[in-house]
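In C-alpha cells, one chain follows: the form predicted alone.
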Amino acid sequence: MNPHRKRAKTVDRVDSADSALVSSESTQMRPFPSKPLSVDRVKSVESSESGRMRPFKDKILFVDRVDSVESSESSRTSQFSDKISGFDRADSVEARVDSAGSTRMSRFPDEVLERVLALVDSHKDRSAVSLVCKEWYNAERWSRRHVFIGNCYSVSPEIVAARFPRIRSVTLKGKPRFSDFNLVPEDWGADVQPWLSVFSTAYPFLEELRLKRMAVTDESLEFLAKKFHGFKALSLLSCDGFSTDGLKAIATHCKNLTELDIQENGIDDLGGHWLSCFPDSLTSLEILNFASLNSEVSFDALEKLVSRCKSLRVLKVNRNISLDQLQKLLSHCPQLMELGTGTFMQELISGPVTEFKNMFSNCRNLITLSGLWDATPLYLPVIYPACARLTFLNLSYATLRSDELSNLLSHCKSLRRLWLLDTVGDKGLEAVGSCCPLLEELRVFPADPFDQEILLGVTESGFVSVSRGCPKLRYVLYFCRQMTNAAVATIAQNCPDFTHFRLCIMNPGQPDYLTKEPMDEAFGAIVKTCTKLQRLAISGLLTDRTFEYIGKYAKNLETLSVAFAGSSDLGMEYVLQGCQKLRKLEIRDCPFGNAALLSGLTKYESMRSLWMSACNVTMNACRVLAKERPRLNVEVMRDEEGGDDSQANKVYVYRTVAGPRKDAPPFVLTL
C-alpha cells in the first residue's frame, strides 16, 4: 500500500469535504431567514390540536431524527426575506387558535409553496417546514430533490422511499468515523446494495449518489451503472471492497456522466485500464478525481477524454502523472478551476525548467491546486504564475522545507485555506502568518505520524505565529509533539471566531511541556473564548477539569472526539449534562465506566451517535441503555473469542427508526 495513502486516511484529511455534500437539482438554492422556525412553535401548534395532529405526528416522528434534516450547515440562514418580500414566515406559520379550540392556518396554493420552498437547501429549516402542519408537510416532501443521511443504519431505504418520492441525489454515510484508525472491522456491515435495489424501483431518475465509508463492492457499481440510465454524478470517500473493475463498468455504462471522484478509499487497484472505457461520445464530464490511485494510467485516453470534454473545472490525477504529461493536459483544459498535479520528481521531467514556465499561465480560473507530489525547490517555480488567485492550496503529499514554503507562499496572498506536512516546521508557520492573512483553515498532518523519535515538526511557536498573523483563522487541525497551556490561550485570544479546533499531540497523555502541569486550562481557553466552537477535538494529559470547561461553555458544540483523557465517569457527565447542542461524541482510551455512559439516557436520542472504545463500559450497563431507550440501537462489538464476555469494549449507540439491523455479523451484538 502507498504509504502516502495510509497517513492520509489515518489523520483523517478529507472529513472536511463534508462541506460539500448538499447540492440541489436545478435551482439555485437560498437559505431561510436567519430567524428559524421554532421547534417549540411546532410543538404549541400540535398541543393545541392534539387530538387532530397527534397520528400525523407520529407518522412524521423520524423526519427530524433521522434523514436528511441533519447538516452542519445550518447556520446559512440569514438572505432568505431578500429574495421573498414582505413575506413575515413567522407570521403566516403561526397557528391562531380561536376560543372554540380551532386552528387556522395561512393557507397558500400548493404551486406557491413548492416554488418557496425549491429556494430552501438548509436541511433544520425544511425539517421545521414539514413540521407545521399536514400540508407543509406533503409540499416539502414532493419537492425535496436531495436527500442526506448521516448513517445508514438510522433509517431503512424503504421509509426514505416512502418519505420523498421525487429524489435525485443522495448522501449517505457508513461507518463510524473511528473506522479511519482502524478501529472498526472491515465486515462490519454498510453495504450499500440494499439501498440500490430500492433506489432502482423508486428513484430511477436518481442522477447522483454520494458515499462515505460505505462498503462498495463491483457488482454494486456494475448495477449502479445499468440500473440508472440518467445518472450523472459519483463520489466515493473512504469506502471501500471495490476494484478499478468496478471503475471500469461505470465509466462503460454512465453515458452522461458529469463526475467521478474517488477520494481515499481501499480500492484493489488492478490497474488504469478503467480510464480508456469512456466512450467517445462522453463530453459531459466536469469532475474527474483519480489522485489517491497507484497505477499507471493510459494518457493517451486521459489526453483524448479532458481534450472533447470541454465543460472539465476539476482534474485530479495520480502520482504516475509527469510533468511534461500535465503540461500537455492543461493545453486541452485551461478553464479548470481545481487540479491536482502528478509527480515532481526530477527524474521524469524530459527538460529543464524554462520549458514549464508557462504551464500555468493560461490557467486564470484556477483557485485549487493539490498534488505536488515529490515537488523540488527546482520546478516548484513552474507553479509561481498560478498562485496570487490561489484560495485552496494543498500540500499535504509535497515534504516541503520552511524555506521553501516561505517562496511559495510569497506569491498566494489571496489563500483562505492551507493544508501543510509538519515537515514546515515553525519558520514555516512563520510565513505562513506573514504571508497569509485571509486565511480561515490550516491543517497541518505529520510526516510520519507512527515514529515516536522525530524531533522534527512543529510546536507551540509555529502555531502562535499562524493565530498572529491569521486573525480569520475559523479551522484548524494540528499535529504536533509539545503544546503549552500559554500558548493556546495566546491562540484563542487572537482567533476568537474559531469554529473547529482540533489539536492533536501525538504522545497519549503529554501535558504542558514547560510547566508539567495538565494541559486542562488550554482547552478551558478555547471553549470561554470561542464561542461558536461547532467541532473540538482534545489531547494531552487531561482531568475532569476540561470536560467541566466544556459542559459549561462549549453552547454550540456538535461533535466532540476524545482520547486517552480524564479522570473519572464525571467528565464525560459533564459533556452530557451541560453541551445542549451535541450530536455526535467519540471517546476511545478513557476511564469512563457505567455511570457515564448512563448519564446519557435523556441525551442519545437527540443525538446523532456515539462512540465508546476501550474504556470501562460492561455488558449489564448496555443491556440497560437498551432497555431503556428502545430506539436506539445499541451494538457492541467483540474483538476477538475468549475476551471478558461482561466488558464492553466497543460500544456504538445511535439513534434510528428502522430497528436492529438486519446484516449484522456475528461479532456484532445488538442490544
Contents of the next structure:
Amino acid sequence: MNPHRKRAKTVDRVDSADSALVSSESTQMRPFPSKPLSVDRVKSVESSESGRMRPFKDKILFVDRVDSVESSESSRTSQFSDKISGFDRADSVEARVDSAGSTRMSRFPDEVLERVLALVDSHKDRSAVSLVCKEWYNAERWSRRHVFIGNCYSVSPEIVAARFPRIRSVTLKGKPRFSDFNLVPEDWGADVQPWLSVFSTAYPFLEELRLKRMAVTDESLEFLAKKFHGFKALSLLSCDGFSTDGLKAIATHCKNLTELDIQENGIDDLGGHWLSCFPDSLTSLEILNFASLNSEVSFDALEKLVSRCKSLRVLKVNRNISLDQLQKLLSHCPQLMELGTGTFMQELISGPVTEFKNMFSNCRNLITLSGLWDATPLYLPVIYPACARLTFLNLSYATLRSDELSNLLSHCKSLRRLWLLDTVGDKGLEAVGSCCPLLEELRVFPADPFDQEILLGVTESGFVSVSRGCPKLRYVLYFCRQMTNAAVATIAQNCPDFTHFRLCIMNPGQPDYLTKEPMDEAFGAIVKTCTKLQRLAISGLLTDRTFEYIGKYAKNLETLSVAFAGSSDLGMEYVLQGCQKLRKLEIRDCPFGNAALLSGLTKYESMRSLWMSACNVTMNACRVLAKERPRLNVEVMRDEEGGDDSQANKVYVYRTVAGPRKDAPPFVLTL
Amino acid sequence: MDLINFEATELRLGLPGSTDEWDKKSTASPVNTNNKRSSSEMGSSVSDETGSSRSPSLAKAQVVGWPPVRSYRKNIIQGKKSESESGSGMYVKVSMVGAPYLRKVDLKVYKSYDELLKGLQDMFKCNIGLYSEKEGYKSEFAPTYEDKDGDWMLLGDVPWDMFLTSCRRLRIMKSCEVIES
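So the form predicted alone is up there; where is the form predicted together with the partner chain?
In what comes next, the whole complex appears, and the chain from above leads the way.
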C-alpha cells in the first residue's frame, strides 16, 4: 500500500531530528487540554533499537495528521474524520518542517492520540501500536472498541476487562477447528458464560458478540439479552448447546437488535416460534440469518418484521419459506444487499418465470445470493435479472448439473466469490472459467463425501479450467477424488496470487492417479509459486518432501492443515523450523512422534495453537513440553475406550496468559 | 415395507430405462455416472436404497471426521438422502393453521388414512371429517401433505402405502385456503 512508503519518509524525518517535539501549544493546540508528549519520551523512542522502531515506522502517521489539523483553520473535528488517505499531507508537513529550519513535531495530548488511534482498525496494527511505548500502550487500550480473541483459553475474561476498559464488540473463538469434524468430544469446554459474567460488569454497554465454536446455553443467551441493554449484534457460527428457546430470549429482550446471525450450529430446534417474539416495536434489524434452522417460522410474523425494519440489508431465510412467500418478502425490502432464499421450487399454474419474473427486478442492491434449495433449471431463470450485479453466489445447497450452471453463470459477469456442489462436474467448472474472469474465491463441496463407489464430482481438469479463466483466484477450497502433480503445477502458474489453498483429495493417502507418485510436487509448486500463501490444507499421498518444500518456501504461511501425510518426524520438523509466521498447525493421522513435537519447543509460544491427533506422540513427551514451557497449556484428551495410557492420542497445545484451564472436563488432562 | 414396487408409478425426470442401473448397482450411490439427474430425482431415487445394501460402502468411509465436511453440511446431505426413512419410526412434522407450534407424528403407527385422521383430530382438537374423492373434506379443515417433489397434496388421493413413501410433512389448512388445481 502506497501510504506505508510515505509514512516511512515522514518517520525518517522524525528519527533524524535531534530536537524534541516542540509545539507552541497556545497557538496551535488550543482546543485540546494540554498534555504534551514529553521530550524525554520522544528521545527514548528515537534511540530505541530498530526492533522497536519497526512498529514506529509503520504506524506513526498521526504526526502529520496532527500537523494537518494545526495547519487548517477549519474545524478540528472534521479533520479527524478525514481518513488515512490524506497522505499528500505528509509531504506538506515535511516541507513545513524544512522551511522552519528545524523539525517541528507538535506535542499533543493523550486525547488526541486516542482519537487518532481510534481510526486504526486492524488487530495486528493495534498490537504493534501498543508495543511502541507505554503512552501508546495506554492510548491504544483506551481507544480500543473491538477485541478479537482467537482462542478463548489464551486469556481470561478478567485480564481482557482489565486491559481494555471500553470495549463495545467482542469476537471469541473456542474449540479447536477439528471439533467441526467430530474429533473433539462434547463438553470439552469453551463455555461463553464466564465471559458474559465478567462482561456484564466490565462492559455493560457491550453491543456486539461474535462467537465461533463456543458452547452456548439458553441460559447464557437469556443472560446476554437481559443484562446488556444496548446489545445490538449477535453472531453464532458453529456453536452448540443452545436451542431456539435461547433465540426467543434474544428476540424478546434486545430492543435495539441490529443483527441476528445464526449459522451452522448444533442447535436444538424446538420450533419456529422464536421469530414471533420480536416485538412490534423492533425496527432496527439490519441482518437476519436463520437459514440453518429447520423449523418453520410464522410467515406472518416474518413478513411484518421485514416490512417494519427499513434498514434490513441481509435476509437469509430457511428452507421452509416458499417461493411466493419469498416474493412477498422481497416486495417489502427491495433495499436488500444479501439474500438467502428458501426452497426454490413450487408447483404453479403458469410456471415460475411468469409468476416470479419481477421478484428481483426491484432489488438493485443485491450482491449476495444463497439458499436456492432444490433449485432446478425450471426455476433458476427467476434469478437472472439479479445476476449481473452479484459478487457472491452460494450454490452449495443446489444440486446443479453442468449445463444448468453454465446457463446461470453466463449472466453472472461480476462474480468474485462462488460456492458450488461438485454435481456440476468438470464441465460446470469450465463454465466458471469462461464466465467469471473476476473470480477471487471458489469453493467446491462434495455432494456425496462418504460414498467411495462413485466416480463423480470434479477432477483435476475442472480445477485447471477454472485457473485458466480466473487468474485472480486467491481462495480455493476443492474436494475431489483424483488429482495430478502436473495439474496443480499448472494451476499454480495460472494463479500465483493464492492466499488460501485448501485441496482435499477425499481418499486418504491417494497418489497422483496418472503417475502413481506422491503429490509432493503439487504442493511444492504451490508454495514455490504462490508467495503470498497464508493458509494451506494438504491431502493425498505425501512424503516428508512436501513438508521440506513448505518449510523452505512458504514464508508467509500462517495456517497449515495436515492429514494422513508424511513419512517421519522430519516432516513436522521442516515446517516448524521453516515457517516463521506459522500460527496454527493442525495434524491428524500422521507418523510424527515425540522428536517432532519437541522440535517445536521454542516455537509454540509464537503460535496460537497446535493440534495433533492419531500421531505417535507419548504422554512423556507431552509432559516434557509442559514442563519446559509453562506458558503453554498442553492438553491431552483421553480416549473413551481406554487403550494405551502412555500414548497421547489427542494433543492440543496453545499459548496462554491465563494458566491451566479451570473448567477442563475429566477427559482432558492438562499437563 | 417394500419400496421397489413404486418405481413404475414414480414420476421422474431421468432418462427412461435408467432405473435398471439402480437395481443392479445396489451398492452404488444415488448419483450415478449418468450425471443427468435433477435434484428431485436424486431425492426420490435414494429411497430405493435399503439400509443394508449401503453398509459396505459406508463401513469403508467410517474414518472419523474425514473428509472434513462440517456436521451441518453432512446433515443436509444425509437429510436429502433419507427423506423417507425406513427403520424405527417415520416421524413427520404436522403444522396446524393457527397453532403456535408444530407437532410430530409417527406415520408408521397408522395403518390407514382413517387412523391417521383420527390421530390428527385428537392431537389438534379439530374435526376434519371424511374424505370424498369428488369433494375432498367436508369441514372447515383440509389435511394436506408435502410430497417428495415439494408439492402440497390433499390427503387421501393416493393409496396409503404410496403416501407413506412420499409424505415429507403434513399441514392442516383451512378449506378456504386450499386451491384446487
